[in-house]
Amino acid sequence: MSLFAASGKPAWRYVQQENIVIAITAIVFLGFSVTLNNFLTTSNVLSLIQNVAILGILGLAMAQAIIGRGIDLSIVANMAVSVAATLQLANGGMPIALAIALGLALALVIGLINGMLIAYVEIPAIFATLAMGTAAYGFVRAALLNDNLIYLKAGGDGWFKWIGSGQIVGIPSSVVLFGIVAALMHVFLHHSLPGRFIYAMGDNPLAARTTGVPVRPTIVLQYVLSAGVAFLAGIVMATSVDSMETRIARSNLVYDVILVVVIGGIGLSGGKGKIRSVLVGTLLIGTLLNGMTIMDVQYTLQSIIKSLILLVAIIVDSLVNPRDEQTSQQGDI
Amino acid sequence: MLSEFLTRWRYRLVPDHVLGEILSKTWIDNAIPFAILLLTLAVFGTLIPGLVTLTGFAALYAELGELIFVVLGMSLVMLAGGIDLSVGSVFALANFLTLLLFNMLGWPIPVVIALALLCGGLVGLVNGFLVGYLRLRAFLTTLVTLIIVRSIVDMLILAYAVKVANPVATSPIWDFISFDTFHGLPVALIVALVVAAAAHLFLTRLRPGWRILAVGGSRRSAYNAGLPVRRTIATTYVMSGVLAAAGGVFYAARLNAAGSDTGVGLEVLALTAAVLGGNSLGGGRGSVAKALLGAITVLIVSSSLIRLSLPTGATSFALGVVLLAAVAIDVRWVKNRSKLLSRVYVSPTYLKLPPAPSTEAGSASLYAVNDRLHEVELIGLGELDGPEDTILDAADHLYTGSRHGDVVRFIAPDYRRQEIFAHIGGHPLGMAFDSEGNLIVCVAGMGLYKIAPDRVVSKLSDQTNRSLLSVIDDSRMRLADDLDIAPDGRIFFSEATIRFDMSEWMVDALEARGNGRIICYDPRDRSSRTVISKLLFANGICMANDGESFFFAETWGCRISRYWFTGGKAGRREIVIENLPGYPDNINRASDGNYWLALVGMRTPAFDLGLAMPNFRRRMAQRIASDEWLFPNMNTGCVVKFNEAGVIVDCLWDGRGINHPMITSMREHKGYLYLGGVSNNRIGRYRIPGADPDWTGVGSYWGART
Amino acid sequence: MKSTLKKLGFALLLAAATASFASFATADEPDDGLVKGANAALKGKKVAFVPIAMGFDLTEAWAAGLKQDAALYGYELTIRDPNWSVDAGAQAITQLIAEKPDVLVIHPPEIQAYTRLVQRANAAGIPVVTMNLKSGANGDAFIGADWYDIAVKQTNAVVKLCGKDSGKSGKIAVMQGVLTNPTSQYGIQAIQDVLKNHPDVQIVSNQAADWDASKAHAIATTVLKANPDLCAFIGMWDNMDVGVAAAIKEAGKTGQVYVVSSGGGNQASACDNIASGAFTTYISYDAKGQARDLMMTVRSLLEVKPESAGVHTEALYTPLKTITKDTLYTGACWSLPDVQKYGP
């Protein structure tokens, strides 16, 4: 397994980048605790995590795509339409389990098409998933849904509803699910063959292919996995607000997802970063959003602050891991 | 017999080679986006009656102008290898600023426009600084500026939207920009087209434009070549910012609306347009024409989809699918174009040669193999690389070319010492001295060159008249091969093929088409003109002793012809030797009034059969690797001597194939024959029994000089 | 199965009824001096509708009305769906101006977005009807809610629920939609005007969720945690405010934190939520009634074409209906499937 060690660069560099983010998080957290009245309460901290749990789950899906030197911009659209389809089917009287199975199948098919386009047609991932997000949203909206906003009616009180709004020993179920997905993703990436392949591909796709890594099937797997996790995030979202608004497919949410992934130190050039990076990034963004909401900062100003922090993070990243003119990849955007 | 007749005419009439030549043109890159545009028009024109009319398009003109600005900016950035997602937000910012400054503050329009453009340029500068100088990733960085600028616009809207709504001032300039048209074209579109034309000139004619292409094509090479890579990249973002802002200004003029939705998703639309037009993600490939094609296509698609009144979502679906299809085609095209080109470029044609004369040793054949060249002396063994032709001057020094672009001189009398006489470049092939002692050289890949006795190299000709219907540019000289000089000073030289370069000259044998020609350079007016075209690998040329005609060899045709360029028979062409057993190369005069001819390789029955089976050769060229192709034999050859009637009078072989088997040229000088070979590492020197020991080539042309 | 049969039967019946009406109208209806001329004036005319988007209760109800009239009177209805994109909407209107419909119905997403296009359409002689959201120029008719009035009614309700005699904290939060929308432009002004006289009620949070329920949910959750004694939310659209209601439910504060919402009065988003206690007070601008207003206005513009379009703007402000648990009667709301099936 050591053959697939993530990179030739010394490990302390990544630790350093992650430490910077952890330090910023701690400072921001402490700052808010001191200056804001209702910040440092158990319930607020829980709500802090709960509010970003969905973002975090999406971030986990995105992280494994980015580590393999890809990106999945269709993740939000996929989540929105597949879960909306599930709700619509359930509202039409279908057993909830069957509706979930069909919705999941829809999500996975979209992921599969993504993977095929990237792996076999060789369309750049940015593009394939961008266009696929638009196409998938349009197709499902036109063919399956009769409204932008689909309410959760059937099964609204049973176990299904619990997924997004239940609690285990006082901890919101969405937070628990976030934790479980993070743990599973960690095991997948670090202790399974496909997971190691993803790191190898992210580090150097050509070398990975030369050494016999099944690059194309692994890429397909990544996007199918991403779709599946996104579907789960969507279920959490829908069951917590009792509806699914398909228009989030057109929102900036996917940029927020990239934000939590990149800010924790997962480089867009692939092969770098761990699940811990996503957790750190999620925590920082959660803290910021929570604090700013308590301070009643306008949403637009929040976007600016978030973006500036991301900008600082990638500037620091480029200073810590400078790109070399002689070795950087042509056409790496 | 009939089938042979049909095959002959099929290959005479159908120009197979044109497909490959079209694919090798650079403009073919625009053909696919153009085809997509036509397809779009066909599809939506059928679905929407009245779309393909002037009024149908007129509604789109103003928007097209705005879109062209944004797509141009995006394309410039993409050409340098980046991407600019912030264009949509910059567009919105410029729109709002324009309205704010004009409607609310009532500033004069020129100032307003200048400030809006400046603002766009500033955002571009931030992008350019971050991406160019700090080397951040373009996608993520411009995504961040997209969000930040969008948020700033939202905050401005929140604060001023109501006040902006009601103009405090009117301005004739503003009304002019907003409403006026020239021949139905709105101001926005006219300005956009002017800017596009300027951008085209910038990219194709100016140094900074070339730098952008160089950086996009290969950033590393550009950096190593000393180009200011970072500044170049930063500049593209500034230009993109200004162009997006220009689009926003015209949008403000058209709608006078400060909506929060302005320009949302414009980056995706612009990206789609740029890629649909054929600009590659990752840089290096693209043009203004491509950007325009893409912008028009995208606008027709998106507006047609709205006009079709499709159910909610169907528009998104169609747009997504069109985007995917376009990128898929683009990606496959870029990846496979060269593959496709190499598959179809070689286009064999029909050539039926009569059975070759026997060369069997000891037979009565004129070409019978002997071993007379076995004893040749070797000059420069192991020091030479590709001495195709040799020549000797009046002082007996020996000159030859090399694959490295040098003309090497061996010093008489023992030819042990050598020096580089001159460096030209390319691969110097055929050589001749003119009446003033200048060495005239045919250089493969470059043309016809002159080396004066003081070693100064000058170009005589590298292009001739372009033939009317040629697809590839046949005015350029690819493979000038051999030359000779008429008594009046005109230089006749052969170009072996117009379809292949020196490195793959043998592939021309697979085609066996008349790709070669003979060109005449006239030193009096320095003009070049094609004299004979469609020759089967035109090769050696030698002036006949009458001074009115020359002999020339067609290598794949295995024949020698004679052409009269002046005198009573001017313009006549006769075949002198019809059916050689091998492939003729250079021809030179012999001391006894006859002519020496080198056969560079000998014919084989298998390849002769293959020449009559063009389909077989095409399948071979398409399906198997080039190093497994069936090529003519080029390992063994001989030297023959023929007289003016075309009768073979002598034949020299290296029968054992050890000392000097491969011969492309020979030059008689003072009783010796000097032998060259295009892939040899030596020059052979053969003592001709009974030859005139004082005869020299230079002397036979220009008379003995003191 | 049974209900499907029932639906099928009803559809057949409806088709038969329409057919008989049509034959009645065209065959030998006695001319009362008006009806034939009126019907003839509508036949073959072209009406175009550009909503913000199709696929939600308001626009679907209006479109259902227009479709019914189009089938009945034989005018041609074109709906161009820009699906929430202002640019696509502007593009659609630009093209429609070139196609010269007899009436153009628009539903502007923002106050300024279509102002110039409305003027241009009017200049081209096309009468324009603006739906529900005011534009800078409204053309020949405006049919819709008075957003100032709605917000006044909502704020008054909140003052009553949270004011000084209620025993509550008086802390309220405002959930806006899109900031450039008239709902925010006029609504915020109204809220501030009303609260000027009620210093006991104060806004502790004022944010925009862009009409997105999940964004509203996230914001509301944090606002609730930050202000445990919050009294009420003023929401600006029912479809978004369900996110707020869900957040309150999760916090276990249903009934303690009020939601005062507004919307088109669709059964699923209005009355159902009032009945379940998710919303406390709801101001309905009755999209079904607006649909009828629209049908009549379009007919009248087709019958008597204004001599110069856009000179006089007819303002048809929709009567507002306040729905609470106490005033929740059968028929307080309308059902979208029914309107689509049977017309407004």
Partner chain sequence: MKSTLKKLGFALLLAAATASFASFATADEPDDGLVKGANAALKGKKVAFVPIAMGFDLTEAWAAGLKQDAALYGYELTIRDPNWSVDAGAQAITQLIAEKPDVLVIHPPEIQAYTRLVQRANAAGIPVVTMNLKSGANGDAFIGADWYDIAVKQTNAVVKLCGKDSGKSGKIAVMQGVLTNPTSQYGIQAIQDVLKNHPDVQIVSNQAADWDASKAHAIATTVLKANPDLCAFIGMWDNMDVGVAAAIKEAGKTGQVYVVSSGGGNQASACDNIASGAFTTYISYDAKGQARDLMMTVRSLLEVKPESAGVHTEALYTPLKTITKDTLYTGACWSLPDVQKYGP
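This one's a predicted model, so the numbers in the text were calculated from it and none came from an experiment. Residue numbers count along the first chain shown, from 1. We call the rigid core the largest set of C-alpha positions that still match within 1.5 Å between the two forms. Compared with the form predicted alone:
Comparing the forms between the two forms, the C-alpha position of residue 274 differs by less than 2 angstroms, with the core used for superposition. With a cut-off of 2 Å and the rigid core superposed, residue 54 has a Cα displacement that falls short of the cut-off between the two forms. Once the rigid core is used as the reference frame, the Cα position of residue 306 differs between the two forms by 2 Å or more.
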Contents of the next structure:
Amino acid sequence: MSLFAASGKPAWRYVQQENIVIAITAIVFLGFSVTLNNFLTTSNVLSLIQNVAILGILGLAMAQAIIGRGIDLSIVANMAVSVAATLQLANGGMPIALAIALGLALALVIGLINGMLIAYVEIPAIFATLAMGTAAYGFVRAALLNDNLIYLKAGGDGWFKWIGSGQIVGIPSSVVLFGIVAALMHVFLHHSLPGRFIYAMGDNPLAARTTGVPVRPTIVLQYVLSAGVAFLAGIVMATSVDSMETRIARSNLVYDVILVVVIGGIGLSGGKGKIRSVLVGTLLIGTLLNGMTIMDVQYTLQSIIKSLILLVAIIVDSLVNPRDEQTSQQGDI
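Following the display of the form predicted in complex with its partner chain, present the structure of the form predicted alone.
Excluded here are partners and other molecules; the one chain stands alone.
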């Protein structure tokens, strides 16, 4: 059997990465179910799918940025400070709807600044978003927040608490919201003009600009959208545990988000990948993290394992989606 297809390219390049990830996820889930006593319990499965939902929503935001040849390293910091500000305003007596509106506005402003720096100042996305995430965390933490850990006070509007802790016909509301956001992101990327612009930019930014794609405004839209979706993920997280820990901005969560996106099949070279890639990547990484937590694997060792998986995923991505001349000119990751 030939190792090369008719086109002369290695035949393994036509194997669907998503199918491989699904198979690995099934094997990992089965292995944990057999070997870990507390893995297949109702409480743990509910915890798993809730955590998967939060990670997946963040992955959707990151995916559309990477498809357009960008990256948003400020996504977790933006989520943490904007949602913490929302909780603090609500705890201070502000109507919850107004507090949410102001928190969302803060998140969108951070995303807008990211987009402007990348599109108009032409700072590479990896540096602009890394610096913006650090700046936003420091400024908001010092100017608006009383503590690193902001609790959601008892009482208030039940619908707000329901966002992260409710159920719809027995399905956690967080999972339902993840599904809705995934469906909307799919429609946006594949059935709207701005979504097609994002794919065009990722595939070949020079050709996209030449053919009339409004590259700069589309880049700004990407990062504003990323910020809005991150804010939703933060609301889900905060209402599921009744608090927001701003120090999560300094954690490795952003790398988990990148791992979810890359391992599912979103090409770092841009212009490639679909929303279902994020879904399958989320399932695998969420299951793996849950299993390691039950096994009480030390945080440092978990970080090493995740780093090695991310490294392998990037190597595979470089083989499956080789960088072209246009990509090398971008100066991105």
